[in-house]
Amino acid sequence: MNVTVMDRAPEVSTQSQLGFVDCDVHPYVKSGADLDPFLSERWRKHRQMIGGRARQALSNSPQYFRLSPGTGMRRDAWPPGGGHPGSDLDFMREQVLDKFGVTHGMMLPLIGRCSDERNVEFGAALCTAVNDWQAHVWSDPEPRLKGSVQVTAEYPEAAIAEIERRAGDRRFSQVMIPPRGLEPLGRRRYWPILEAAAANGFPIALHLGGTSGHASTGGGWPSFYHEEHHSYVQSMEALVTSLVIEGVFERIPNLRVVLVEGGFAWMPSLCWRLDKHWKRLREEVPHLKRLPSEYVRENIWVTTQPIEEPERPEDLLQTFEWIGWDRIMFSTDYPHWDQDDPRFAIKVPLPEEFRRKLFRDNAMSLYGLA
């Protein structure tokens, strides 16, 4: 459901003149057939005859109506020429890239169920197809858009090969893995994938979601989407804890991780608790040489959408300060219904230096953008 809560005239700001980097843009296909030109004959027939099988019951039906195709999108994002929101490049330019002077947009495709596919060979083929689709359909005609390398975490050999195949290709900016997998991402069996990403200069983008087949909350399956939506934050907390406590950042110190669309106000309290327990239980994890919070502050970045809105706006500034002004990057989440408008998203005045970091400079530095 889309509800207009305010109608304000556009503001002309220093930021709009500078442009900004959007760290969460979702391109979509008009239909699954859009991937067929990038699949081999074998997997094209498989897609058409068998289809995908995600790790959940009723795999071809979303668990919540909010997640169904189209219902989670801005009402005005449907292209005038037809197709799914996010599937028309010219319309995306009109609504986001040109409208706000976006210098670079990080694409995070939520299509194909590549990483969630139970047939890992088909999943790997879908990953390659989605990557080729990003490169040729989006980045080639619009160089401002940068792709995210899709990989199947349950097929490490194929994932590493795909990362190495895209290494050095300026059309790609990061490797994308869903937070909800079969096991926590910090487990050693995933380390070769993380090492390959770091060795090839790719940050890891962890965009909320994924269909692991497990209950989405620690207390079981929720009754309402309201509960499900909140559980995405819990997934991010568990994921950060796994990466830190399993020793991933001690083993791969140059690994950079971006948490996308998972909020961030929870990060200080999580780290306070992890630091407290580490001081008492460090004999259990002798591989951790520093406080957990130190790994988080050095190796993890966050994006703003959906940004928390505390009752006292100044509390948000304190959260920014704790995380670090060089670790926060702006995102719109276009074309979803709850996307953020860069003109109005940050409801607290920011010093110009910090505004530039948040909207542009941090992402430019992390992704090596010129």
Given for the second form:
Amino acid sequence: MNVTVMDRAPEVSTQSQLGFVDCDVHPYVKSGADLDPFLSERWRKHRQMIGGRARQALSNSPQYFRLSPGTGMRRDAWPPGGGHPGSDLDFMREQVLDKFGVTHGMMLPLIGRCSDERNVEFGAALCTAVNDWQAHVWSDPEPRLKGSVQVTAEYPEAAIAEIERRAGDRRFSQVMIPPRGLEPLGRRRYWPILEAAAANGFPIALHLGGTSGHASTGGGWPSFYHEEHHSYVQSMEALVTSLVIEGVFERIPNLRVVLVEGGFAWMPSLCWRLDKHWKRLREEVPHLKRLPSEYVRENIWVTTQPIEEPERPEDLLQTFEWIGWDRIMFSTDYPHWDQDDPRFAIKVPLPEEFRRKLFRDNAMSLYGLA
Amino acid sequence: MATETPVDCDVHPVVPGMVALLPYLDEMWREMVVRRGLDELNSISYPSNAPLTTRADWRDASGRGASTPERLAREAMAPFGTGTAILNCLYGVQLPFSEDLGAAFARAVNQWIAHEWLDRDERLRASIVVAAQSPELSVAEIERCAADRRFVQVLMLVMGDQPLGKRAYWPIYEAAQRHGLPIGVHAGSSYRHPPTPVGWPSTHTEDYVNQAQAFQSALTSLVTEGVFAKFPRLTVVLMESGWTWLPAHLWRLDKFWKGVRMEVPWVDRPPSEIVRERVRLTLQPVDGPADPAQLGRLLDHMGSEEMLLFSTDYPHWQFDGDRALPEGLPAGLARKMMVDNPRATYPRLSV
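Shown: the form predicted on its own; wanted: the form predicted together with the partner chain:
The complete assembly is shown below, putting the previous chain first.
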């Protein structure tokens, strides 16, 4: 969408010479019926008769209407053979995997609203179905694509069973939870799920989204998608705050958390704020043994898209430095309207060492990719 | 009024208790207070005994801070050579659901401020406290107070019933603009919604940290809904916001405006331009890097030396001793923050 950026000539040294790990790719179904083969008869019937019920008013579309069809898709991403953007493997290869020399693409499916389903038994069945669908429809024919284990956080037993079912399966690289749940993710009742992920070697990917039923700002419901999109950042900030202050990383020191599609430039300010006010209020949270920013620095990774665009592009380098070069991973967010192009998204030359970390090494090391 | 002395744009006089307000309530509300045993409207945003709420050496014998104009002058003004202080009373008139009750207490608080503070120290100015749960009654209170030129601003909480840009609040902004009063948006919530988009946090620490996110959302709302286009002479001051989030937020606002502006055509120029022109932020708390050189870089990312307004946030504990100004301020910024920027922001300080 960054028209001015797209006009630029490509950098001489592109990521494609390095091998590139794309940390946010979205596979879609052509229709909800694509999941039927992976649902039991009972839930197939339920899907057809009742359908999904999230914590919002509209049955299928988001409450904040996007600016392009298909819930905010790139207009040129509709497959020539039909179907939703992201639903055709060959076209995905053409537009992202082959085009950018992607060696590994992390799939973060946004289908079925399985994690948001109010009927948690249906939600759990949908999660299993989406996971089977990722494995069979995507990873098997295209091993570069790695799945994210869908779970419903409001049904911990099922979530843990699902995590254990996928443990050791190289087609899956992480567990995915939408940031907007009923309660902040650091709350004690979610710990068993976080523990299961850590114990089975899965990072937790928090990809923006979820229908919590709560207003998307602390001051109430905004009017516009223009605001809703920013509120995703505030969700991420609140989740980082919750995970750190509740002591999750003291309790589960090997838990690794990846923030996806929430940007990152807000992170330094949040860390300064956490440290500053923790010093005043630490007696309230004596379970924290270190500065809050140290937990963030050690346990949290960020992906780049939608990359922040300072008026002076070089200001971004300072932000990268404040966060730490070993915690930032490039992502395209294909096929969404605001997808970042790895050739143009970063408008300042990066030192080669940082370029390798950003486009490849950090993800390879986090996900244990070979 | 001296025009060369510092202006402290955010200090908090503390209502000692309901009994202090009784003289300023009309007979019906006085009876309500007594018969129903209404004894306080203190917000859970600032637990009385929490370290952040009142700096230890600023607590009086009863444990309260900022209890008299004399203490304020001695503790918050003298150490910094402050010539003017703007009082933002955080008594919880926005918290009850009843619009009438909220408005009655807002009126009482404003009268209490005028008589117990402004009348007793001519260097003090104040924000008009309004119970924004009723925009209509808020406008009436602004009209009542505006004739007193010692009221220099209208005070709202960053989190209320609706995002601050919503049209329901526009009558408040119309009245404020007409009287030359900036809208001061202060940390705090009437807790009509969970304070985060992901639900209710467990701790006071999280609630306080999350205030910064609420400011980001409120600023987004004010820009997106077109408040600055509709009210071209209105200034908004974000108070106790922990402003270090602003550069990154402006980067995003500009980027998404480019992609999504079709939805909000009245936002007819980059949000960063609007914000730098029309929005000001008070200094404390400085949620910045400890290293002065790094803080200097962050201030450079702000892209303006006009935006920050000096504040101590007295009696909240944001700094120790008299270190209200962080190290690492560029030459000249301290003076701008303390003298020039407040005077440019608050027209009523100059007349």
